[in-house]
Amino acid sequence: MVAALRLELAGIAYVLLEAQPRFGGRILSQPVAADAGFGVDLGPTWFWPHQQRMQRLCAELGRAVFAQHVAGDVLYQQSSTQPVQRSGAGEGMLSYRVEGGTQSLIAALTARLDPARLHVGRPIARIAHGDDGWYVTSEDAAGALRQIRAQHLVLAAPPRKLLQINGLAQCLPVGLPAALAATPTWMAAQAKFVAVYPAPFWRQDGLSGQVFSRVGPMVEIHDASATADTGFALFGFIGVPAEVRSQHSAEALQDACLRQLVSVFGAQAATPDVSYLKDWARDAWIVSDHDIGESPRHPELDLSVWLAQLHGMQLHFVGSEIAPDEGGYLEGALGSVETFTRTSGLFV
């Protein structure tokens, strides 16, 4: 989306194809209420003070940021047979959130792009490369195939998902397909639960909202409020492996998460206004078979060996996994876009 904005501002013609029915990919926010214009995050949530690209993008798009709430005591759930332990260990590391949910960045980007160039629900069926450029065949909502010829091809999907596109691997330089296949999709097999409440009862009890648990199903819990003072919420990372989660319904997992919140925070946690579960391991547009069961690790892919060939082919990668630094983070994706704008030869 940011790469498209840079092309838009430079007056360069482009077409943006998105396989899913919405823009954002792993960026996903859900509303705190039916009529609310802001939400809580089920995908990327934080960024940190050293991540200057994210801070500059939020400023450029007019999106306010606020510090993650960490004031108050931390809870430790060591065993289901032992009382929850409370510790005044001090405030955690400073991190930032986008006010109203990270997807507000996607909304702000969409508003700045030419709607005639934006296409959702258009998965790519085939990619081919010839002497006169790239041929990209996509499928529309009616199942009809449509082909676009482009001078440059810019790819943003996770590397392992890119390799599932018919024809792409055959176009790539020798050795690059194997390197892409070895690059993990950050957080692809993660599941996250969020519960929204009318008031931040944990703060009123002197708690930060942070919980570290050996009981589960959530292994970490944090304050997930949509802004500094509205949309009060708690979220947790589910520690149950994806293979085990697949044997249970979403409703059963949500119930287990709510029971855990009650066990650590008390009866007030039992009745959220709304709750959400997002199991990214069930998102076919994000996760690959190789990602399931693989231990989480940050992607590290050095494209320097193939840069000259990619430049000659006018092929560019702008995904988070293929980043000069901060791989896997939003910051990394923005770094990939910076590399694209600096080296593509389009922005002169």
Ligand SMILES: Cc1cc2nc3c(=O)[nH]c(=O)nc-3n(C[C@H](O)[C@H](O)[C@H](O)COP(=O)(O)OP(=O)(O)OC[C@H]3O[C@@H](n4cnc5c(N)ncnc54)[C@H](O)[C@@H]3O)c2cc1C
The other form holds:
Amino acid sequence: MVAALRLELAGIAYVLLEAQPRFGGRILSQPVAADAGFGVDLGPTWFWPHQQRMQRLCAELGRAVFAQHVAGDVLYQQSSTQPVQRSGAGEGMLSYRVEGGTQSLIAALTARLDPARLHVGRPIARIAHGDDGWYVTSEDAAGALRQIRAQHLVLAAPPRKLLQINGLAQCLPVGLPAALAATPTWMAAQAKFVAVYPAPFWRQDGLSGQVFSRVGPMVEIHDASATADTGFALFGFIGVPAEVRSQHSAEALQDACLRQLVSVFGAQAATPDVSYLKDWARDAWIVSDHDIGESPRHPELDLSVWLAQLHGMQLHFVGSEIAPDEGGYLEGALGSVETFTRTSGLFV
Ligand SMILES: Cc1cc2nc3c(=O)[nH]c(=O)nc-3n(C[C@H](O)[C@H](O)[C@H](O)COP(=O)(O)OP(=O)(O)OC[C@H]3O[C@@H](n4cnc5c(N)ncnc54)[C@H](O)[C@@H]3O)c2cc1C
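Output the structure of the form predicted in complex with the ligand; the preceding block shows the form predicted alone.
Let's see the whole complex now, leading with the same chain.
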């Protein structure tokens, strides 16, 4: 979306094809109430003080940021038979959040792009490269195949998903398909649970909302409120492996998460206004079989060996996994867009 913004601002014609019915990919926020414009994050939540590109993007898009709520005690859940331990130990590292959820960045980006160039629900099924450029075949809502010819091709899907597009691997320089296949999709096998409450009862009890648990199903819990003082919520990373999660219904997992919140925070946690579960391992446009069951590791893909060839083919990569630094993070995705604008020869 940011690559599209750079093209839009430079007056360069483009077409943006997104497989899913919504823009955002791993960025996904849900509303805290039916009539609320702001949301809680089921995908990325934080960025950190050293991540200047994210700070610049929020400023450019006019989105307010706030510090993650960490003031208060931390809870430790060691086993289901021991009482929960409380420690005043940590306030945690400073991290930032986007007011109203990270998806508000996607909304702000969408508003700045020409709607005629944006296409959701248009999965790319085939890519071919000829003497006169790139041929990209996508499927429209009616299942009809539509072909576009383009001078430059900018790829933004996770590397392993790119390899599932027919024809692409055959177009790539020798060695690059194997490197893409070896690049994990950051957090793709994760699942998150979020519960929204009318009041921040944990803060009122002197708690930060942070919990570290060896009991589960959530292994880490944090305050997930939509702004510093509205849309109060808690979220947790689910520690149950994706293969095990797949054997249980979403309802059973949500119930188990809620019971865990009650066991650490008390009865007030039992009745959220609304709760959400997002199992990214079930999101077929993000996760690949390889990502499930692999230990999480940060992607590190150095394209420099292939750069001259890619440049010659007018082929560019802008995803988070293909980042000069901060690979896997939002900041990394912005870094790869910077590389694109600097090296593509399009922005003169
Ligand atoms: C649970 C979770 C927590 C996270 N927490 C953080 C965090 O706190 N901070 C942080 O910095 N990062 C975090 N991340 C990582 C962050 O979400 C990613 O770095 C970032 O969103 C990746 O953006 P991207 O545009 O590179 O890829 P994606 O968001 O994966 O977008 C790729 C897009 O390609 C589309 N696509 C795939 N195949 C096709 C096809 N054939 N045709 C058309 N479109 C296709 C997909 O639908 C998707 O929209 C988290 C991720 C998850 C899942």
